[in-house]
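There is one chain below, alone, in structure tokens, taken in the form predicted on its own.
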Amino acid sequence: MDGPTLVERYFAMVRMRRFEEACLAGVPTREIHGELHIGIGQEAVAAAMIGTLRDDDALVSTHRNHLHALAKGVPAQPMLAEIYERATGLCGGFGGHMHLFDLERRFSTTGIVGSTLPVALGHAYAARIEGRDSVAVGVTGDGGANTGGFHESLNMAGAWRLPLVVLIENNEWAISVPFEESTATPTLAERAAAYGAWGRRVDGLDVEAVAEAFGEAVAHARAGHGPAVLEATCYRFRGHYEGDLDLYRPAGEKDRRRQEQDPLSLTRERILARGAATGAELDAGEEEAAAAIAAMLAAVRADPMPDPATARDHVFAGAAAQKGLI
């Protein structure tokens, strides 16, 4: 399989987890305001995207977006600065964690459940009318897959054969609603046939399996064959947001999943079983990643906050101000 090696994907997953833990450090200190949605436990899905997408491909993510941004190549330090609301952040500290935006890499997010796919559809349509062979990836969860935007976007993409890839991270819980109580069919991928789309369900804890399936989905869309739907099954280890009491999931189930189905542990075990790296080499790489993220967090915390005098600069359009409308 082309692209990063399993060891390289593993270290990407390690960096992702250390990054998320750096975000968690800002919650009790109140350096981060509002809800914070962490993707710990879902690293394999994001790491599987590395090496497939180009800068000119669009990726539209959800409220649980940090890992997807890292996979798309968004620089980690200005992203962490944005989450910590610093002036050095991607959006000058005004967007926060749910509104990450990187124009150069065509990465954006929305905080509204189910709203990613209509935006991604727009990117796919733009690629078509501009004659580019770019694709647009819209990430959604199992809850977002039950909204109208999911069906409308896929119907239009199917009818017009647009290069839209829908990546569903099925972590089994739409906030507090279990998958089996909100969905009539055993899988979400089987909906693909209704839209003339390529469709597959894959184990989202297996980074190699997701990478292979994601590569096929992107190749299908880039070749002009229309949309693709990839459902990756996974499990979030923390609540829907930081502060969520998470009483709707049995504690025993959460403990068991963390112990037995941690994608980092599963990937490390596979590497060692294949002899692709030694335990000492993996330990050294993990320590290096932890040190790098710790240094990054310290640097971000030393960055300035946005100037209060610029608070309205990113709320109202400059043209409107010139017309005396504000």
Given for the second form:
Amino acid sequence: MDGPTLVERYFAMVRMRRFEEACLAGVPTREIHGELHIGIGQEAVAAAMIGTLRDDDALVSTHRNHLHALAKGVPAQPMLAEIYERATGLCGGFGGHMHLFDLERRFSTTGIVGSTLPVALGHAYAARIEGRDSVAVGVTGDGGANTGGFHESLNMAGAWRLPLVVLIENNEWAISVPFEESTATPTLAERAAAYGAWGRRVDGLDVEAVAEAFGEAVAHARAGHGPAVLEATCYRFRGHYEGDLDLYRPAGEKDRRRQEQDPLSLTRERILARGAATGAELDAGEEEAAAAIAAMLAAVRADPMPDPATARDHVFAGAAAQKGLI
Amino acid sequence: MNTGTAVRNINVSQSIAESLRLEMERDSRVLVLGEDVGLQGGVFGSTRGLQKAFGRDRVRDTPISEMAFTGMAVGLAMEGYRPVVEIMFVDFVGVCLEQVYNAAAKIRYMTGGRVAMPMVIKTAGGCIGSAAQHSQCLWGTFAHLPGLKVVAPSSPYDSKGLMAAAVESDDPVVFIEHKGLLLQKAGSFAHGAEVPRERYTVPLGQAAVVRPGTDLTLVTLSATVGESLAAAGELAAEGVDVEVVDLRSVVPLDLDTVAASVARTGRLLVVDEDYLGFGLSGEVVTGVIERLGPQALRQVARHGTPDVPVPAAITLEQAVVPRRASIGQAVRAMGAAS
Ligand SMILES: Cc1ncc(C[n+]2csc(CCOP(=O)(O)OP(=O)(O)O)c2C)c(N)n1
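Would you mind generating the form predicted together with the partner chain now that we have the form predicted on its own?
After this comes the whole thing, all chains and molecules, with the earlier chain placed first.
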């Protein structure tokens, strides 16, 4: 399959970055409540999925999910509206920034670490019994890979050869706990062998390398060869959530990584080095992306908040509240 | 509660960390396990300084493996340790609930009383605008399971003293801090603001009358104690004198204190941030009726979070979670002025 060009992937990453910056704007203004998790610095992993995943493939994501949603093609404006708790949001303001759902694109999330893979397993099984060649991607962080759900799901997928693709974003930290202090092996990809799965570790700052590896993982699962585990190494640029003082990581190290290992600048440099686009072209595209997101944010901010009278809707199918169930 | 001593303006999480430090100094068998409890000292700071003071064997950062480390606490307790396990938010307990209600809660009973289970499951509950999976209280869930003591303090003073009592207890205690209170400074509390430096305990299962009143007994716990006190202040200006009872623990449930109050006021309102159905409020009302007989109550009402997941949007959250204004309304609806 012909995937997006490097320049197209770059602009996808730029839109992701601008989108999350638009989310950041709602925190100090108290338009967004709760623990907002931002994936700035991890865009290359998400952007690498574009072109490989289809609408009929499922993607189950984590607490840090905005980039994955954008990569899956979830429309940005209702997403931003959901994050801003608006009635026009993807889930009408009932879900919130950590719980984005888009049925048509088979995209869902959970705020409970380790709970992504079991759900992805269900999508994978559905594809199998319906004879579809769809895959289910379950995303987890390196921290989430230490939960029971990770092991149980991969074992079942391995035993039953289900089309489960586990994408691990290894950003080196689970809140304040570093990867090497919480995991028994030097990599997570090497666990694949225990589940009879395809496994590989890739540089998650290199969008082309991840795209290539992700394509292979999905092809493996799509072809009916069973599960795949792709570990993409990256780094979390901001605190675990907005408001996290982030004192467990040395500030100097953080600054250096942000300076030298920003997947956006790395990709931009690569494009320029290859002559795939000129600096002026990239600048123009970046400005366009910024303007589009700014306009989207302004529109979302003008949207209404959910009506308090609807707070008891949706607990059950139909008019449960009227029947006196709630 | 004001005895004229200067308030140490520590926050609730510091009062808990101080309590744990004193328990660990007293008893080398006390251990702390959980995510981010060591190096960071907890996401709210309620284990801050402990790893430095007691080392990594006694204060340990775990992987995100709640089933394993909660079960590990059960084994440690059987080895004679007194583990304190932190489940960061009570909402996450689902992934290790088996270890909580089939192991921790039942082993004493199943062994004919031979095995003690002195562990504390320390966790944070309550609603802070964090939507359905991060805003639950769940004390009613734990209270339903025999064998678990369930504590939910409302003030800095109680947080320190109840934690000491929980660690000292030979039974498993689910200790539910409130996310909205942990970073609040003692000085901002209308009750229980003074936290002595030295060790003390607040016994498990003893409710406190935090505001005496004559017209109505308002029973609550955790963060809604503060909300209820604020509402009671407003109601006083309207001529309604509300007595506020802080349960402090759900198991054991101090129905004697509640019943004594209702016997005086004749009116009972239970305010609960937890889900309304099949929970604390029904238990309190029934328990009071069993003690006093239905004729002793002129009025009974409940005000809790309806059986609805806590919605994300703040406008929706405010429509379902009891807070100062809605508590005031609930009292007014009872027409309680004598
Ligand atoms: C079962 C469970 N335990 C703990 C948490 C609290 N928590 C949320 S995110 C997180 C760290 C996750 O680390 P990782 O999986 O590496 O993802 P990252 O945040 O680094 O993207 C923790 C401990 C949770 N949400 N669910």
